[in-house]
Every structure is written in C-alpha cells, then in structure tokens.
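One chain follows as structure tokens, the form predicted on its own.
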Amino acid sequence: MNQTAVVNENPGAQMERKSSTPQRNGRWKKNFWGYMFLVPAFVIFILFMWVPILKGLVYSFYHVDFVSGNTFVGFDNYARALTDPDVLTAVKNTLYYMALCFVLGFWVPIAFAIAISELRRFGGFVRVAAYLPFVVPGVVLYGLWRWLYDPVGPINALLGTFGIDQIAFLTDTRWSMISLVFMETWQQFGSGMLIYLAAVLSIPRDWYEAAEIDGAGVWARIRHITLPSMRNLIILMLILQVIGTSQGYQSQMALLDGGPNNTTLTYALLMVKYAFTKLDYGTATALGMLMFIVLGGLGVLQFKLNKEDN
C-alpha cells in the first residue's frame, strides 16, 4: 500500500518539493554571511545566558564549596531557603517595592510622555532634560540623593520652609523604601517616557485632528486615543517593569544595605548577601531558580496576552 501511495503521488507535489529544495539552498547561500554575522551575538548569549542558569540549575543542588569540591544535598537547598524567615521578609519588602514603583513611578513616563507631545515649544530642550537623569553614574546618583536626604540638606531645608519637622528619609523605616523610589523614579523615567514618546508620535495626526472638530478637549483626546493606542506597549512595559523591580537591589544596598531593620532587604539583595557575605552558593542559586521560575511565568503571561492582542 505504501508503494502505491508513493507511486501514485500527485507529480505536481514531487516537482515543487524537488524545486524547493534548491530555492532553501539558493535562500542559505544568499543570507550565508548574515547568518555568520549573527553568530557571535548567538555565542556570547549562549554563554553568558543560558550556561549561567543552567550551571545555577545544578548549582542548586549542591553544597558549593570551590576548594574542597561540591557536595549534593538534592532539596537541602531550597528546604533551607523556604525556611529562612528573611526570606519571608524580602519577598514582603520586594511586593512593596514593586507597588511603590508602579504607584509612584509607573506613570510618570506616560505623563511626561503625553505631556511633551502636546508642546509646541522647546519640545527637544524638555526630551533631553528629562532623559538627563538616566545618564547620572550611580556612584555620582547615590552621593548626590544621599546628600540631598541629610537631615539637614535641601530637602529638609524646603520643608523646614513650611513649617514640617524634619524627615529622616534613609533611616526611618515607614521613609526608607519610598525615598529609594523617588530616586530611581527621578533616574530611570527619562528613559521610559523616550520610548512611550515615539509611541504618541507614531498616533496618525488626523485622529487627533477629527476629534477636535468633533469638540473633544485635551483630556477626551488623551482618553479615547492615545491611551487606547498605547496599550498593548503599557502592558509590555508594565510587565517589563514588574520583572525588573523584582530584580532590584543596587540602590538597596548601596545606600542602606537593606536597612534600616531589613526594610530595604528585596529578594535580589538576600541573594546577595547569601552568595557574597555568607559563601553560601547553593542556597543563594536556589533562591534564584525560584525568582526564574516566577519570572518565566511572567514572561509566558507576556506572550499569551500579545498573542492574543494580534
């Protein structure tokens, strides 16, 4: 039966599958130097990508010690990080540093964004001021807001103007957290609002112009067309932003090592400490196999709702 089929088949199929197979050839030898091209990119993603969590992948499984070799402990890992009650409150501190950032943050960009394409003047001037900021060392950022949140440095100075008592930003545990939010929200939007600003420019004009002969004001048009048409991009830069504050740790623990009292301490810092402070390496890549697995899900989440969008 199976060489009948064979000798039955349509010849028309035979012939483009035959004619095929030189066009793929003819395909490979035409694009052959840009693939080259892509090969390092690919190599260097590879190594420095995939070999890190797979080596973590195993890693976590084993008591890391790089003098007297690695010893399995399968569970003992991540039994010993799902028990640690730091690691309650780092996860604790990292959910509300990620509601901070979209709170006080998140909109930001999206604001200064709308905002300047509504300028009709001094429109470059405004885009390079605000992108200024994400261009600050964070050696120079750090000592600078550190300076600025002195109890007796400018801020408290300001608000010694109106009459409020001074505000201890980095050392007062209900203060800490959010003072690290206005800084890395002062630092980071310029960056953001760059890309949701090419998104507003992107809105054909003749929208905007149709609305206003339809009477809608400023705050309708922002309403009914550039927010709509933003969308799908506020999704992916919310998702975005939540995989990265839930990575955060640099100004945590460069400007108060996860004080006062471990309420700046978020799950990345506890890694950390747990590699670097108590040579802990198997807990600490057990930790963060967990944080892959959360974030993978994410990412999954990303892909399922732009699936469904397109």
The other form holds:
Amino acid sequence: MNQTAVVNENPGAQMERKSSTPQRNGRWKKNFWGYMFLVPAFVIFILFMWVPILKGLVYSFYHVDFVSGNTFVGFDNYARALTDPDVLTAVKNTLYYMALCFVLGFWVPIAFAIAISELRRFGGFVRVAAYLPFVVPGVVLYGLWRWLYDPVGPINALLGTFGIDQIAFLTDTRWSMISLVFMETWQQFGSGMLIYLAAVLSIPRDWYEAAEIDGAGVWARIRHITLPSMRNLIILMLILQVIGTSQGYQSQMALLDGGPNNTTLTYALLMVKYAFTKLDYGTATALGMLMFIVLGGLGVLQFKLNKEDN
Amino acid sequence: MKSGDRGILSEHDLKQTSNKIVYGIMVLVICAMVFSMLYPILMMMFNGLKSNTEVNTFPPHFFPQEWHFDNLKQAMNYIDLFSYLRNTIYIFVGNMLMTLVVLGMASFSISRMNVPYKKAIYFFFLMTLFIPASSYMVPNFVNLKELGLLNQYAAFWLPAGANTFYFLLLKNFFDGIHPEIFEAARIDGASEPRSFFSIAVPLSVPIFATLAIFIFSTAWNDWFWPSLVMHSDDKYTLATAIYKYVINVKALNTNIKFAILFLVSLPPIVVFLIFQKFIMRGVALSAVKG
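Now show the form predicted in complex with the partner chain, given that the preceding structure was the form predicted on its own.
Then the entire complex follows, led off by the chain already shown.
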C-alpha cells in the first residue's frame, strides 16, 4: 500500500506529457493496446466458433457436396431428419440414457463426498483413488471395460461366485445401455465428488455443533444443513449433467457403435453417423440445429445459476 | 479432518452404537469403492505382463504367475508409439501457446485494460457458451475442410484460441490480481504489452498450470475429433491410434493389448500422482466456475 501511495504522486507529470497530443489521438492511443490484445481472439472466435455456428444454420438447408458444390434444398434435410424412424429411436435412447445417468450416476458423487468428508484418516488416499479413473485416457478404459464386461471376464467371475448366471453385459439389449452408464459413472464420479467435497468442507463446523446441541441427529444434520448448503451446486451440476448426457455419444460409439440392435444409438451418435458414415453433412447439420433448438435454453439457465452461485 | 476436530459427526455421536454401525458400513462402502477403482487399473497393468493364455483363463488371476516383461517390448514394436506420442505433444504444446497468447491477451484486455464497449465484447465471447457443442460439431468439421486445414496441426492449434471456458478462467484470475500493480507499472512507463508479458504472465503461473493440465488431458484423451480431422496415419494422436489399431483389432493378443494400454495410461497416472494436490484443487475450483 505504501508503494502505491508513493507512486501515485507521479501521474500528474505523466498525464501532462501525454496530453500534448490532441485529445482524440490521445484516447485512441489509450485504447490502442486494449483493442490490439483483443484482435487475435476476435478473429479466432469468428473463424472457428461463429462461422461454424452460422454455417450450421445455412448448411441445414443445403445439400453439402465438397466436389460439385452445395445446392439449396429448402427443408429437405429437416424433412429427412424428422421422418427417419431411427431419429425417434435415437431420441428415446437418449432420454433413456439421460434417465439412467440420473438414477445410477447423479447421486453417487454427492453421497461419496459427504461420506469421505467424514473419514478421520486416509481421506487423501481415498480421494486420489476415486479420481484415478478420470486420469486414465478414455480409449484405454474402453479396452479395459470390454474385457471386464466379457462373458468370461472378472465381473462375471465375481457374479458366478454368488451363483448368478453369466450376463452378456454389452451384447444383451437389456443390459447394453446400463453397462455403459455404469462404466461412465465409475470413470467420472471422482471429479464430481471433488467438487461436492469442496462444498461440504466449506460448511462451517459450528452449524453442526449448534444443531447437535439443539438435538438434531446425524441424518437431520445432513438433511437440514449439508444438503441445503449445497443446493445451488447440486442444481448446477444437474444442469451440467443434463447438457452433457443429452449430447453423449463417445462411449456408445467406441464400445458398441450404437448396437446391439440400435439400443445404444443416441441422438448425437446418429448425427455423427449421418455426417461421417453416410457423408450427408446437410442432414447432420439439420439434426444439430434441432438439437440446438431443444437444448439452447439449458445453457442460459446454467449461466444464470452459475452467476448466482458466485 | 483437521478443521474444527469435527465433521457432521462429533466424537459424542460416535459413541452411540447405531451411529457406530452406520459409520462402519460407510467405511466399508468407501473401501469397496476404492477397491473397485484400483482393481481394474492394477489388473490392466498386470495383464500386460502375463502370458496370453493366462490372461484368458477363467476365473482371472490378479498377479501374473510368470512375469513377461518382453510384452512391453512387443507392445512398443506393434505400433510406433513414439511417433504418435510426438504428434500428441505437438498438439498439446501448440494449443497451450495459443491459449496462453490469444486468450491470455484477450482476457487481460477485458479484465484490466481500457476498452470501450467492454460489456458487449465480453458478451460476444460468452455467448458461445449457450450453444451446445455437439450442435455445431459437423459444421465445424465442414468449416475446417473448407479452410483447407484438414490433416494439419493448425486445425487443432488455431481453434484452441476459441475456448470460452479457458477465457473465463483466465479473466476470473486476472480480476483477482490487484489493479494497483498495473497502475504502478503504467506510471513507471511500462507499455501495455510489457505490463502483460512481464507482470501479468509471471503472476499467472498458477492459472496457466491449471490450464496446462486441462489442455494436456484433452490432447491425451481425445480420440474421436483427431480421427476425423487427421486422416493420415503419421498424424494421428496417441488416443486415436490406440482406438484405431488396438481397441478395435481382434487379431491382437490380449496380453499385448493390455501392455499397450498400460504404457499409454502410465504417463498421465504418474503426472497425476506427482501433482495430485494441485490437480485436485484445480478441479474443485474451476470445474464449476468455468
């Protein structure tokens, strides 16, 4: 603070020297570097964000052909997208996937964050272990889980010792999506857990002290202190999860390529297939636009909540 | 559990039998979780050192009965891991520099410099957050193709400067630096670029390190996008090569497959274990604020 006080005696002299140039020129000079610093980002954002976004809007009305040029086709792409029976399947699968991620996955990091915060010892080690799968590259995990889920793999071996029959986790149509969600929960809950854990640990300890003196039991303390304190964070994470899972396609693609019998064909995977298997970029962009119309509001909601949270 | 000597539970609670039982169950569940996290990853490593017949025996063994370290050598010879590693590092370094320079300067300008219409410019960057990424993935590819960037590293480096999350992280960080420091520099006659590069950048090492972790893990993990953008074998990243030549290949012996997977996951695990405190703090701080 002392330093700034000393330094602040100078600006007068500095200003005098600068204001010898005409006023307008001076303002330009003052803002020059501010603008220059923004120019590269501006160009990059336009070229690689806004142009693709706008091209998405435009090309959804075109038949995209890299060789003989694009042709305007009106609403044909949308018509094709909306009449394709696979789209209905894909929407249903995506909703199923989102529901499973909620039921099997959403509460897991919250529960473990609260539990781990209560560990008196080895808390650090448990955190590292929980986060470890998140560090291993996704492709490696796909290879690993294919083997784990194998009809004669370790999971079936474990089930076998309890007398449960073999389950074809990936190829059975009833199990395929559940198996994927289970794998993803296993892989990803660690990072969510760390976020919740930071929130749990930031709750003042004396609130619990006071509640205990007032006779609140352990569950009452969790229900009336811990969870309400994390309310905003939980809602935010839920929205993030909905945004994320509604666009999910990578594990479905890598492990099963949408099969067996299209049971893991999600909406985003169908879009990817339209673009990069059928090379029908127009219809794929139309599917993307439809997705934007449905999901666009969620991003705004997330932003608003995030602002409140900070 | 240093803070305040108590959590939700107090010492007194733990003396009650019912609470003791619940606490015991909780510890057991956590132990099971830790086991389920470590077992598959360790299994992957040990499988890479078994003979092929042993990997395929049912039920599986945990430790190898004979140790086959030559598997690792075979794994190295199966595909040219080092050239894919080099490609991955190229992408990481280029993306890092782009983020640092382009987004660093832009966020510094918005945060600490004089620019009219600051709000509007800020919103221009921010608005891209509201658009779900998958919805413009296909036109993004078409755009790269039309710009003639396919199969070039620039197709990764240039768009790396268009990341709104990193922009926000950097801006939040610069907002937290005391403005007096820059006032002082300005008054001492430092030009704006100078005060950015010799004051803001050295002060921002923590946030750059956090970004480096994110960018590293993206470069290391992303397999799908590189497989679209790069279409020649010598440009693939490690993850893409693994996906194309290891995961989806049936003819490869399972033990060699695991040896490759082990080699690929080792570097990020080692990096994580060394910097774990720092990385986990970064996750907790930035994942939500982003």
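Here the structure is a predicted model, which is why all the values come from computation and not from measurement. The term rigid core refers to the maximal set of C-alpha atoms that superpose within 1.5 Å between the two forms. Positions refer to the first chain, counted from 1.
- When two forms of a protein are overlaid on their rigid core, residues whose CA moves 2 Å or more are considered shifted, and W50 is one of them between the two forms.
- For A41, the Cα coordinates differ by 2 angstroms or more between the two forms after the core has been superposed.
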